[in-house]
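We begin with a single chain expressed as structure tokens, specifically the form predicted on its own.
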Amino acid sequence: MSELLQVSGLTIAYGGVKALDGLTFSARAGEITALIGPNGAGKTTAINCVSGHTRPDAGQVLFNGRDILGLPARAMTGLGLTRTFQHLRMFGRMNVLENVMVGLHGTARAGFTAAMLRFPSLRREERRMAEKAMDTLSFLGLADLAGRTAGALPYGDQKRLALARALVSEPRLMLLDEPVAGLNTAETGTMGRLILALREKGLALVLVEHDMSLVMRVSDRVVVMCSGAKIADGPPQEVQRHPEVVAAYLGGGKEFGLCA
């Protein structure tokens, strides 16, 4: 299976401290690749670089064979790459359907003139976007909330809404930054099933997550980071027993599901 995402040698320093130190990993279609490590390991910085939100000092990011390093974040949706964030970014006063339609802004076909003059083409475009948004909400079990104000939703539903907005543009690769943070056990189970369903749709998924039970249950590959560098990369069962990983997390191994 070919690699859809290839990250090589990512390096970035802040005030002389390396947040990423030559990080290299890849992701394949139909697989879940997890990035794990303690706070400060560089996981979010890594996906910020991949998604165009942060420019590294060195390295390369290839998506579907194209070098995307340096492209603005707003260009990624059109290429087929989307992401979620640790902290929810939504329009609280807009309804759920409108929030999901925002995820299609990078794929809209109507131009500025059509929008300004309200041409029929714009109305057709809006209907198309609304239909796609509803299909996505249905897939994630949120269709009955389409007319609700987003800011009034329970936190677990807001997390699924964030996933819907990233999914609606039909990406090939999704970067998920702590999708179950703050969720209870039942909500985490629901999110885990949705992530597996996305894999079944053939997406490549890069998962940053501290819930090691979820990571070990859903991931095909696990990349372990420490101080911005990769110290292990492989199937979950191998990574759990990797001597360097166990040594790196000695005293905190239980948090990461590690065993000696």
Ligand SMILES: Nc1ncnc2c1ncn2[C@@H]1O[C@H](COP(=O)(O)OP(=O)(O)OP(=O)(O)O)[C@@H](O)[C@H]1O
Contents of the next structure:
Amino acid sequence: MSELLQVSGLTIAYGGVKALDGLTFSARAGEITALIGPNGAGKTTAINCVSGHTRPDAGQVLFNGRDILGLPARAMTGLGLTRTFQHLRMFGRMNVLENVMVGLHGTARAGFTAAMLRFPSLRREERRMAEKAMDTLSFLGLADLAGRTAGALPYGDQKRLALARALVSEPRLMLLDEPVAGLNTAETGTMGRLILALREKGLALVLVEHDMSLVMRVSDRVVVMCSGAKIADGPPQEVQRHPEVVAAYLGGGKEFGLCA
Ligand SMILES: Nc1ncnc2c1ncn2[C@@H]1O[C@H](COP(=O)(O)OP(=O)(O)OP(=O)(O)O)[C@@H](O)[C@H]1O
Ligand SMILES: [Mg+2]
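I would like to compare: after the form predicted on its own, may I see the structure of the form predicted in complex with the named molecule?
So here's everything in the complex, that chain up top.
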């Protein structure tokens, strides 16, 4: 299978500290590529550079062979690349369905003039968007919550809602920044099954996570980062045995400790 995402040489420094130092990795359709490493390793920065939220100092990001570096984040949805955020970015007072429809921003066909004049084409567009959002909520087991105020949902449901918003535009590549952080065991299990279902659909997934049992269970490939650089890259079983990775664990717990 060929690479849908090819990231090479990503480098960015903040006040002399290199958050990314020549990071190179790739992701394929129908595969889960995990990006792991200790706090501050540069995982979120890497996602931000791919999704257009941060401009790196150097490097290349190819999506489906096309150079997308420098494109604004809002252009990415239309290309088929979406993401979730480490810290939830809900519109707390809007309902669940409306929050999902926000994920279709960047794909709407009707323009601003049509919106102002309330053209019938716009009403059709709105109906189409609501139907898509409802289908996505059903897929994620959230259909019953469509009319609920997003901010009032339990945290686990909000994390699934974040996934719905990233999924509704039918992306080919999804970047997930800590989708199970703060979830209990049952919620983590549900999220793990959903992520595997997305892989079954043929999506390319980049999974940033500290939950090593989830990472090792679902990932096809694991990229290990430390201080902005890659220290290992391979199937989970191989990466687990890598000396530098073993050294980076503190006590073999479920989370990464400090860099070796
Ligand atoms: N906007 C910014 N300004 C200054 N420094 C930043 C900025 N964003 C990230 N950094 C620094 O870059 C490094 C990498 O941060 P990043 O958030 O990418 O790490 P991470 O691997 O996602 O960590 P965590 O597991 O805690 O989420 C850190 O040292 C961080 O303090
Ligand atoms: Mg992070």
